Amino acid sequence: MIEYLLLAPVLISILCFFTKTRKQVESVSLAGSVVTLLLGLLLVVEVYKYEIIVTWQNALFADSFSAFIVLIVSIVGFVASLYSIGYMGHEYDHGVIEVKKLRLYYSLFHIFMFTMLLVGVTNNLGLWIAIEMTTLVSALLMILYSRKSSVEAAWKYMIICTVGITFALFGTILTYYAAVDILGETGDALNWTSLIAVADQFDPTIMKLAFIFILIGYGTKAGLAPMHTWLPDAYSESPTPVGALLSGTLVNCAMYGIIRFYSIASKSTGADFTGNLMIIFGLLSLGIAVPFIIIQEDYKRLLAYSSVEHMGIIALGIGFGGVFGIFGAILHMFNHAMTKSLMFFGAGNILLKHDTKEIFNVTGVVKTMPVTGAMFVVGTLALTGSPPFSIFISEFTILAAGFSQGHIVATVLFLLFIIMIFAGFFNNVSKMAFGMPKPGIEKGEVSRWTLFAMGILMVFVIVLGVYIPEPFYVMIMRVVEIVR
């Protein structure tokens, strides 16, 4: 099934690749966008029956926090793959693209899809090979337009990206070097399920400098602050699409090595050491993100910012720690994931109407993209914590959790953080969202591609703000025992 999962998006990238039509391209990269997600979830019913799965000679495994992010990709890769046939449609129609170009992008795009797979079910450290994968294919996907500022961005996500992804080798290295004390010179001392099991005995010291460093190294990937900074750059050129997918799919993806290292490393260190660094680099991009939210004049830019916020969010839930702590922020990645891809389809289809990522030159949206704009301001709410929607519940789990651990003044900082992000995005949004439209717009949304796809993920959105499935609830409850 693992093999399967992994073959699937390589082979659709060649099929892509070598199609001769805009129709053929569109038709086989939905396909493939299905397929995946087919067996995305079979994998998911798998290892809800199995509770994990071994294959490949112990180099690739699924358990349930693997199946988690698994079912991340393969959902948000699905409704990127429906949005891009409208929003590059678009961009064909209109002479922005041509079908080279086409051909190129969605071969591109599930390469990426391959990248971030492969990150959930690598059973090893080699996990570092599947992360720096995943930034030398989505910088190609920024430069697809060619243009000056995307490709000035594409190299400074490069640059900073590779310099962070050193530190998490350094910090690779460190944790075999302690394992192999214990289990050999052995590829055994490389896979997360051997480490695991003996975590306890591996040197406090190594594994406290070896977690420094994956912290910052995968933390720069993640978009914590203040390895933040190319965040705003890359969402605000790429393809919208492709923004969905870094912000929705891969910071999880980079998450989620930290907190497979975050669960070694807590058994040797012990949990205060490596809970108070998650929660000083979670109220610091907390604390960066207020004003640069307040103040922002590109919508793009708006939503790069408010990732910055919720990957604090994740990493206060697991610095804060216990069940409730851990369960939050499980959750949120999942909610933060279905709601910002909303966001930025809802984004993209204001751009493709208005030609313009200025704040201050986009009005009447409600009145000119009626489903869009609902959908949007609904978003907005959504994003920011508002009830009843799904990140409402996990960022009120996540303060529960502060509270009943004692972290006092960490939680007070935390809701004080959200409240003025709530008013000063919600500020932002409003001002695109109503009053009278700009002369010149015609009224009418931008295709019922973009608008399917928004709908899929305003079901999660509002179905997770009042009820939680027993299987997901299940599958989430078996992840914090893990990351425990």
The other form holds:
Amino acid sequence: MIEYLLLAPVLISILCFFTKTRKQVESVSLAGSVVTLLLGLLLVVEVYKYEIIVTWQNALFADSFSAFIVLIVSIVGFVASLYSIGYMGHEYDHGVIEVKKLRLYYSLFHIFMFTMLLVGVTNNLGLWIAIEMTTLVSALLMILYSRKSSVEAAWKYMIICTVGITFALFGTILTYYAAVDILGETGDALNWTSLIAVADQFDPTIMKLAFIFILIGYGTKAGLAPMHTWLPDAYSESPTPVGALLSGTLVNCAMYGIIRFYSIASKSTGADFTGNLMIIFGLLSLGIAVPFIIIQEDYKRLLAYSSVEHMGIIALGIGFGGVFGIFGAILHMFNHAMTKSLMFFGAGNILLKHDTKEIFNVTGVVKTMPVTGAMFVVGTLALTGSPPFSIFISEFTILAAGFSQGHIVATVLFLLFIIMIFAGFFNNVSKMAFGMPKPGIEKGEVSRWTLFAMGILMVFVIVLGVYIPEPFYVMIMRVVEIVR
Amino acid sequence: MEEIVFNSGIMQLLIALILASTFLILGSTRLYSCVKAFGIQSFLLACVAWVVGFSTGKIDLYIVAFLTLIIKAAVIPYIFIYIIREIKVKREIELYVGISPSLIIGGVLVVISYYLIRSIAVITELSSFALSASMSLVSIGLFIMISRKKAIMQMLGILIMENGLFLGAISLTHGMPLLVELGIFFDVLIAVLIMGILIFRINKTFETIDTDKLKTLIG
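Given the form predicted on its own, state the structure of the form predicted in complex with the partner chain.
To see the whole picture, the full complex is given below, headed by that same chain.
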């Protein structure tokens, strides 16, 4: 089962590479992403039934947490591939890219999907390898346009993330060292399934050191401040569907790495040490995002800083701990992925129409593109945590956890920051959404495909705000059990 | 068993030579000599892996040693030389920090690493020598990345850091499980190739590979 899920995107990528025309590559990619989505959902159902699946001599495995990541990756991946047809098609029609580039784009897109799925299902601290692979592939996607700024963003992204990930490797080595003491030098000594069982016997000094390196290393990739500096560049310079994948799924994959290590390290160092570190980095990320969101002039960078904010919120939720805190954080990973992708898609449509990323040069989107505009405004409300949308539920849960666990100062700061971000964010978006449209901008949507993709995400944003389906709830509760 | 490995004269000699090769990179202004010194460093690492493999009898380590030799001591230096030739980059490195201060900072970093590792009492005497060398490599690699202007030197800095971690992994745990080691080799190789592509791109769009020109995206 897991093998098929990993094999599918690789095959699709190879197929995409051998297509001749735009039509061919688009149909292969679309069919392929449907297959990946179905296999992903199938895996989720199977994990729901059996709780844990192990194959390939323990190298691959899936528990509820893996299934949760696979669910996010396959849903966002699917809608991003729908959106790509509209967005990249528009770029193709306007001569920005040629068939060769389009083919390359779809091939890399599916390889990127493969690496992110691999992060979820690796039963090994060698998860590091998969996360590094995501950096490599996405750097190539970033330089699809050979603009100066894209090349600069890709280089910074590559350098900062590779250095970060090198620190994470050091953390991994230290964890392995702690594990070897207990488990002996076997190939299994890096597997989650064997690690978590004996984690309480690990040397706490080593594990403290290891967790700090892991948090800095994967935190770089997850966009936690102050290691977030690559993130706004990368998000704003890559093609929009890729930006959505980066912000919706990639940061979650890195967060997944942190949380896995968190649950191992907490068993040996005690949850206070790891939790407090998470709270510090979480608050720092929220705090740094505030001024940049308020004064931002580029709407794609606005969304990027909002990602820094939301990663901070997830880190806070984990740091607060308890069932509520972790439940909120895990739910927030899902909600943020859906909402942020929706916002990126909206921003992409606005970019195609107006050909500028400056907030000041865009007005009256609601008038020129009624559907995109409406969804963009609703998405903004959802993203900033207003009821009755999904993010409100998870943020509220995390707030409640903060108070009930006695982290009063941190929670009050958290509340303060999200209120300031709400004001700053909404102020910026309302400039774009309302008012008279610029002369020369025709009324009309960019492409139906893009609206379809946004519509799917919209369903998640609205439904999860009022009702969490029973199986989904059970799944998250199981993840909470794994993390605690 | 471990005592014999890490206190043996040959290991200490190899590790000292690895440190010396790092200073060769720090003290050189010519790109070619930096790449050569990196090749030598990787070759010495392969020797370390081989010696540890020999004294512990782990077959995995022979494979790791062999791969280090092929990938890090031959293929990667070749890629570097290919890039240098193709983009006809000026063979001199431009620095933010001059050669003599660089060497002094390098020395200070080694001393700091040594005392840092010593202060972690948990780590046993036997591997602390190798581990402090490994920390020195990581910190000097980082220093090279921030003190050199050329994109190529940042790439080299990352690889020195990676070499340092490799040394650390071997001295702490006799290397990671083979599957993980293979994955890391694969990633390093692909990373070098992709950074190479990026350097070509930078050279094409900016007509230089000095990274101080990459300063437009701020805020």
